[in-house]
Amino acid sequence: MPRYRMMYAKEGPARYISHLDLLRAFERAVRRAGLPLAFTLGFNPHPKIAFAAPLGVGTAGEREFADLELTANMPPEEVAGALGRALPEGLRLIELRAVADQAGALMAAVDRATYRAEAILSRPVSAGEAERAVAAFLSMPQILVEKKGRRGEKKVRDIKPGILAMSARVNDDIIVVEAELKTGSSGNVRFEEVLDAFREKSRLPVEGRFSLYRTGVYAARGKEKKSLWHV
C-alpha cells in the first residue's frame, strides 16, 4: 500500500494531547480529508499511522514525523493539501512525501532527538555561570536518576551515557537549555529527567517549570545524525 511520510508540528494547547489522542486526532483528520486510510486486518483493525517516537505530554514538537498508509495511490501534494486543511488547531503539517516500498519502519530508525527548554530566572545569571554549570554537570562520573517501576518499586539508573550534547545560554532573565539525547528502543533518556537532575545539581535560580520543546528526531549514521525526513 502507498505510504506517505509526514513532518508536522505539535504546538500550543495541542502539546497536552496524549500519544493515544494524537493518533485519534490524525485518524479523524484523515477521515475528514476524505483520504482512503488503510487499516490493519483482524477482529480489531487499527489505522496504519505510525509515529517516529512518542512525545511527552506538555512538550511541544517542532519537527515530528509519522508515516501514513492509504489504500490508493494519490499525488503527495494532493494528500498534503487535503490533510493540512483537516488537521485541528495545534497540529500543523509542514511537509509530506511518498515513501519507497522498501523503506524501513520509521520507529526502528530513531536513535536520538534534540530538545530545548526555557525558564525564567529569579536573579541575574551570567553566560559564564550558565556554561560552567553545564560543564560541571557533564563532568560528573554518573548522573543517577530514580524512577518507579510498574509495580511501584524504585529503580536507579545512570542517564549520563544517553546525554550526547548539552548547552545553556541566558537571554535577559530567561535561561535556555538545549540537549541532544539518546532516543528509541534502547538507552532512551527523557529530557524532563535531565532537567530535573541539572536543576538539582547546578542550583541555578530557575523559577517555575521549564517550557519544553522537541526540536528534531534523528537516525544515526555512524557518528553523524540524519534527519528522519531523509531516511
The other form holds:
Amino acid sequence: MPRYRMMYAKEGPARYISHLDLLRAFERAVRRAGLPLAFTLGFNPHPKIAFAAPLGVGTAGEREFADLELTANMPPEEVAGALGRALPEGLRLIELRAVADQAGALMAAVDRATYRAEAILSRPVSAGEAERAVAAFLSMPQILVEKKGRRGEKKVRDIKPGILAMSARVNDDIIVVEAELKTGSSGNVRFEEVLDAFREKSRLPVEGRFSLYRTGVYAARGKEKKSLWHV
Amino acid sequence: MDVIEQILPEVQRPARYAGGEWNSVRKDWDGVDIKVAFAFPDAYEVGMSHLGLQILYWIVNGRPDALMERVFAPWPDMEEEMRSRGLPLFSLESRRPVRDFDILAFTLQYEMSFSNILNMLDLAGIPLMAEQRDEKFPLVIAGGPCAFNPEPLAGFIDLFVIGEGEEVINEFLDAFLEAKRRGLSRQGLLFEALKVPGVYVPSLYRVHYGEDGSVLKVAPAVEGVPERVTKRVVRDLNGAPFPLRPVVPFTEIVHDRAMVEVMRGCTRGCRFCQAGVLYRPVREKKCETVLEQAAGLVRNTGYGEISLTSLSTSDYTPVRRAVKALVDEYARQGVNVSLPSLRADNFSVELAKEVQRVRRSSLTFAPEAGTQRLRNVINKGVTGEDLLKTVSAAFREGWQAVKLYFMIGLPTETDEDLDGIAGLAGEVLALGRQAGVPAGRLRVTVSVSSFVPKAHTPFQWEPQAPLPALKQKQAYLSGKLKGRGLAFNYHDAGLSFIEAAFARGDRRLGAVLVNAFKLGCKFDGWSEHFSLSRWLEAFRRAGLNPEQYANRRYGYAEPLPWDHIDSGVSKEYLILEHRRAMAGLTTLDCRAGSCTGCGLCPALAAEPVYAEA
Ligand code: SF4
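Structure of the form predicted together with its partner chain (previous: the form predicted on its own):
Below: every chain and molecule of the assembly, starting with the one above.
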C-alpha cells in the first residue's frame, strides 16, 4: 500500500498532547482530510501511522517525522494539501513525500535527536561563563543520573556516552542550551535528565522551567547524522 | 514564557488546560458585546463528553454579537499550582480570567459537582454569595437537571434556567444585551431577565419555614415575580440548533466519539428516574435528520465512531433504519457505530449485532432490580425471562462479557430481591458456559448503585435506606457474588447518601456547601476525592442533619422545597404513580399510544413527537 512520509511540527497547544493522543489526532485529521487511511487487520484495527520517536509531553517538536499508509495511490501534493488543512492548531505539516515500499521503518532507523532549551536567568551571565559551565559539565568522567525502576527501585545510569554534543549561549536574560543526544533503540537519553544534571552541576541562575524543543530526529551514518528522508 | 506555560508541564494531562482543539472558536474579544464563560464543574474529560456544552457553544458562537469560551474544574494538582502562583481561573480559548466575562454559566449535571462550583468561583476570585457580587462581577447563571431543585445553590447563583437551554439562551442573551444597553443595575438586569419564561431568580423569592423548621413554601418576595417557574422545552428537534462542528479534544475523554442525539426524553416511566420526567415529552428526530447530522459530524470531526445517543436509543422508532444506513455508509471508512444504552430484549441484541460488525466489546443491560416483583414496583418493563433469553442469544452470537446494572435500597426491597440479583447473575454465567464461552473469557460484571430519591419523580417522597443498611446490602451481595467469571462492583454508599440529601435539599444546605468548600471538598463525584467525614462535619457545623433529608419519608401533603419549579408533570400524577408502585402495578409507556395522563402535554402545550419507522 502507498506510504507517505511527513515532516511536521508539534507546537503551541499541541505540544501538551501525549503520544497516544497524537496518533488519535492524526487519525482524525486524515479522516477529515477525506484520505483513505489504511488500517491493520484483526480484532482491533489500528490506523497505519508510525512515528519516528515519541516526544515527551510539553516538549515542542520542530521537525518531527511520521509515516502514513493509504489504501489508494494519490499524488503527494494532494495528500499534503488535504492533510495540511485538516490538522489542528499546533500540528503543522512541513513537507510530505511518497516513500518506496521497501523503505525502512522510521522507528528502527532513529539514532539521535537534536534539542534546544530556553530559560530565564535570574541574574546576568556572560557568554564565557555559560560556555565554561558546559565544558566543565562535559569533562566529568561520568554523568550519573538516578532513575526509578519499574518496581520503584533506584537505578543509577551514566548518560555521558549518550550526549553527542552540547553547547550553551546567552541572549539577554535568556539562556539557550542545545544538545545532540542518543535516541531510539540503540540507547536513549532524555533531554530533561541532561538539563537537570547540568543545572545541578553548573549552578547557573536558571529561573523556573526550561522550555523544551526537539529540533530534529535523525538516523546515523557513522559519526554523522543522516536525514530520515533517506532511510 | 507566561505563568500558564510554566505550570502546564508540571501537571497531569496538561492538554486539559491547553485549548486549541479542532473546531474550538476564538473570537475577537473586543468585537462582541457579550462574553459568556461556560463552566463545567468537573474535569475536562467529563465536561467535554457532554453534548449540552457543545450545543450551547455552537449557538452562542454562532451569534455575531457574542462569544462563549469554556472552563472546567482544574484537577487538584493544577489547582494547587494555580493557587500558589496566584493564577485565577481562566478560559481555555483566550486564557482570560473568568472574572472578565459578562456571564459565567454553570451546568448542573449531578449534585456531587456542587462543591466544585464553589471552588471554581473562589478560584476565579468571584465572591461565593450572589448578594456579595456587584456589577463588577459576571452574572452567575446555572441550568441543567439539578436546576429542577435549585434550592441548595440558591445563595450562590444569580439566576437559573429551568428546562432546555437551547430554547432559552438566545432570548436570555437578548434580554441581557438590552439591559446592558440601558445601563441597568444588577437588580434591574435580573428583572429584565425575568421576562424570559423559564428564568428563576432565587433572590426574588423568600422561603417560609414552619415552627418545626420544615419548609412551608418558597414564594415571591417581590411583586411581578411568577409563583412558579415552568420548564422550557424544544418543540421540534429537527429544526433545533445542533453542533455540526463540535470541539474535538486532543486528549482522550469519557465519550470520545461523534454524538448524534436521536431523541430527547424517554416514555418508559421508570419511577426512580428523574431524567425521564425532566425530558418529557419524548421527541424523536427524523431519520433523515439523524443521517444528515451524522454525515456532517464525521466530515467535520474525523471521529472513528458515531454514537446514537438518547436515554433509551433502542426505543427510537427508526433505530434500525438509522443504524443500517450508518453502518453501510461508514464501516468501510473504519468508522464504528455505537448505541450507548440497551434494553434487555432480543431486538437489542439484533441491533448490537448490526452495529458491532467491526468491534465486539461487552454488552450492558440494566435490569435494575433482582425480582419481577421489584421490577414492577419501579416500573422497569423488562422481565427476567427477557433478560436471560437476550443474554443467551448474545453469548451465542459471540459476546463473552456482559455487564448488568442494578440498584439497591429501592422502595420495598427485601433480602429476596438481593438474592434475585445474585441469582440472575448466576444464571447469566451458566448461560455463558452453556453457550460454550471459554471459561477464561467469560465475564459477568454486576454493578450496583444505591437508590437516590430525586425531585419530580414518583419516588421523591421515599426515604433512602440508611447508610449502614446500604453498606450491609453491599456486603451481603459481595458475599453472594463470588466465583470465577463474576465481578462485582458498587458505588460508594456514603456518596449516594450525601447526594440524596442534596437531591431533596432546601436553601439551608447552602451553608453546608460553604462549610464543605472550606473543609476542602472537591471532585466529590470521584470516590478517590470524596470524604464522608468531611461532609458530615460540614452538616454538623451548619446545625443540620443529612438523615433528615436523605432518610426521611416525605408526606404527600408536605410542601416540597422544589414545588415552585414546574417540570410539567403534575404532582397528582406522581402521587398516583407512587401509589401504583406500592401496589405493584405497572404503568404502560405512552409510546404505546394511550396517554397515561402525566399532565405534561396539556400543561406545556407540547406533545410527543415520533419519527416514521
Ligand atoms: S401527557 Fe400523556 S402523552 Fe404527554 S407525556 Fe404525559 S403521558 Fe405522554
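It should be emphasised that the depicted structure is a prediction, and the values quoted were computed from it without experimental measurement. Shifts are known only where both forms have a C-alpha. Residue numbers count along the first chain shown, from 1. Here, rigid core means the biggest group of C-alpha atoms that superpose within 1.5 Å across both forms.
Core-based superposition between these two forms shows that the consecutive residues, three or more at a time, whose C-alphas shift by 2 angstroms or more lie in one run only, 229-231.
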